[in-house]
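What follows is a single chain, given as structure tokens, in the form predicted on its own.
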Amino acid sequence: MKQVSIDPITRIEGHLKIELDIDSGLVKSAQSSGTLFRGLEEMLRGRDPRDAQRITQRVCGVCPAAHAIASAQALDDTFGIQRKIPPNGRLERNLMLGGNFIHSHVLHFYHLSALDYLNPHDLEGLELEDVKIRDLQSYLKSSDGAPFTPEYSGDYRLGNGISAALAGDYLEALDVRKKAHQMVSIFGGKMPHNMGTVAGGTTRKPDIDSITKFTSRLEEIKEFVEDRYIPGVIEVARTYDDYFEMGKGVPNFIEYGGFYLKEFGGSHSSTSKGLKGGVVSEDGNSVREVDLSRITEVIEHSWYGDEARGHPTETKTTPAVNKEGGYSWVKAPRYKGKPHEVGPAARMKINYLKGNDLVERELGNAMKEAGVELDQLNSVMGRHLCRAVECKCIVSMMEGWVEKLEPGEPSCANYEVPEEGKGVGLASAPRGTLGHWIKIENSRISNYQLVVPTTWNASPRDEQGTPGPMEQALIGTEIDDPDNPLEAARIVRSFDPCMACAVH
């Protein structure tokens, strides 16, 4: 038995570290351990209910745009202005938050992962009209490689030629993540951090010149998503098909949905959302509505206190730092006492499976050209597969909801900070389903919790000992060279983790 301790993952966002036992070639056992503790659900304790919009987008600065959403929408919910939110609001809310899943999809597959299977060497000594990719060349002979290396690297497929072009359109993913970033800012004033969404709706009234820049590079992104983005990714994808079939993970996944077609019906249902929420069984192929009240946060393994244990709207965030078995500030969060994952493979199935038809559309046409199954987008390539179609989805969405801004017209409701209440705040984020909870007391903020996509993937074990999705999607893996684990890292990169959510 070698054990293997890869500390830290490299090119995710926050600190993981991840350790494996391998025997024989294959992982028999796998621990995911978030190696910060933040505790910002604590500092909003005692603070003005307004406040955490502004606050708890300080979780992360790759997807601040959904945390101000979850939590403008748990405000909406404690301020009972749920349904009085304007159309202007609703619809910037939710250019905003499709500009930051742009963002962060583009990011992840170019900046992250795409590195894994693209090889720098390739690029060496051909003759190339492309400036940018010829000043790359010029960077990578003096720079010892970077920012390619360090990493765990040798399965290197693609060959020059698409090597050449992905290292292209890696250069041009940088202007793109510029242009989604000056989206959210159109209407949200900067990005990260945007300060336009808050309880009532939006900051800004929509006039012709926003509109017209925000359609502008809409556009562009557009052209960039379908030219080179999803052919990118297939290519890829079929080149290590194999990949299909590796970091399978758990069978079961969860989805609130996101992107509101209309005002708040005064439930949490999916049915008005772009993209539609539920939860996938065991079988596969049945969904069935999220019931809320059944989701736990679990500490057995993680360094919290008996207070942490429980329901979002139960549980207290209290470190305790010498626990013995903890080995993770990443909570365990379970749906009917299991884990599930999420983001876009679990979002991507869940619409499929419900009749999105946008949804039915271009998976059904990603799967058909990479040679894929609907099961089989719960792996390494189906989850990047699944981020680059929910990718060009989201743009479609975002067309029709800008030809919809009315301008001029009001944005954002009047209301007022009630004495007591409790809410709930569910979205969407790009790394998977969000949930704010948040109780009000004397006009404070008495209780607050987050329960964010990679606390669900990348948990430790619960009470009964069972791994969270990453750590099994890690388990029976077989790793080439222990010395050199590329596969684990893969898998783990294919999440997408975002350990300064996971331990906020």
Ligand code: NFE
The other form holds:
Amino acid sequence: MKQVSIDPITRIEGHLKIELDIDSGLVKSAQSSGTLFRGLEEMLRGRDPRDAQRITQRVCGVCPAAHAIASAQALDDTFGIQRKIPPNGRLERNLMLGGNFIHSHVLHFYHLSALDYLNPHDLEGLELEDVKIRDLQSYLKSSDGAPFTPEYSGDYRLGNGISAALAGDYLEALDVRKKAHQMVSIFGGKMPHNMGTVAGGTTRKPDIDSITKFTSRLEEIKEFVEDRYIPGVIEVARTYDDYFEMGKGVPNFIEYGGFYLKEFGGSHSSTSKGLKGGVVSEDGNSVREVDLSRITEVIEHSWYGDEARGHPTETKTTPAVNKEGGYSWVKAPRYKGKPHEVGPAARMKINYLKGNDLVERELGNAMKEAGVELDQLNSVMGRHLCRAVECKCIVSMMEGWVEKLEPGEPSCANYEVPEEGKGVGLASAPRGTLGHWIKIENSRISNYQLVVPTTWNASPRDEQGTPGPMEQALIGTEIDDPDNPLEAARIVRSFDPCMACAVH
Ligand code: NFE
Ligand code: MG
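Right, the form predicted on its own is done; let's see the coordinates for the form predicted in complex with this ligand.
Now the full complex is given, and it begins with the chain already shown.
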């Protein structure tokens, strides 16, 4: 038995340690640990509720628009104004979240994951016209190669031509990300951590100027997503098709749904959303509605005290350093007592099964081209493929939303902060499904609880000893060389973990 510790695992967000027991080349046991305490929820207690969407965005620089929307919705719910959000406010929230998704998905494939498959040394000696790649070549020659020198590397299969194309896209993706950030800041004032998302809607009424600026960037991004990102991921996926069978994890998937298409409909499951919610469990391919009351936070192996256990309407986040059996600052969310995978693969699968036309078409095409079946999507390559398909679907929906904005019309509803109340805000975030639960007493926040996408995926074991989704994805993996566990690194990165979010 060999013990392998990857600490920290790089090219993800935040602080993650992965520990593996490897026997005869197989991962027998895996532990995922969030190694940095945050405590954002505790900071919210006693504050004005309207501070929530300012502070919760600071959980993370890579998905702040998702936290802003979940938080604003939790306030809408608590203040009783969910049905009063003007169409402009609803649409601008969707557009800001969409911009955030594009940024995050493009970042993940090119700047966090590509170097698991793309060998920069393939570029050496190539005669290339692209000035940026020529610069990259001379940079690689004249330096130690960072950040293009992965700690774990090898098994490169793409060949020179595709590597050069991907390297060019890697550089162009930096520009795409800039444009995606600019799109969020057009309505949000700045990015990361926008100021425009508030209880009641958004702060900036759309006008012709903002709509034009937004649309021109969206069209440029659309071209990149359709002509480069989707074909690039399919090329990598076909070359590494064995990775459709690797990193499978749990057979349970959950998503609350996001991107409101109409005003709030009275319950989360009945509200019409661009990405639909649902639960798929191991009993097959039927999708059920999410019952929020069945979510629990388990803390048997997390460094938290007893009051951190239970349903998120009540749970606290009190640290219990050195707790026996603890090995992570991440809690273990469970649905009906079981670990569930969240993220683009879960979301695309649920939307495909629910007959979301756009997803059926785009995912159907991508699966055909990549030569993969629906039940292979929760895998390393399946997750990359679903992320790209989701990005394309969101760009397409954004084109429709931006057209519906009404210049000069209001984007925000009035409200008063009540003395008492409680509410929930749910959103799709790039890495999965996101919930914020709030309670107000004396017009102050008395409890605030976030259950975040990577909290589900990177969760530790629960009270039954059942490992979390990422841990299960690692268990059973064949590792060619335990001193170079690149298979494990590829599996972990396919989840796009954000430990800043997971711990919050
Ligand atoms: Ni810090 Fe986040 C997303 C949220 S994930 S990135 O996407 O919510 O755990
Ligand atoms: Mg929490």
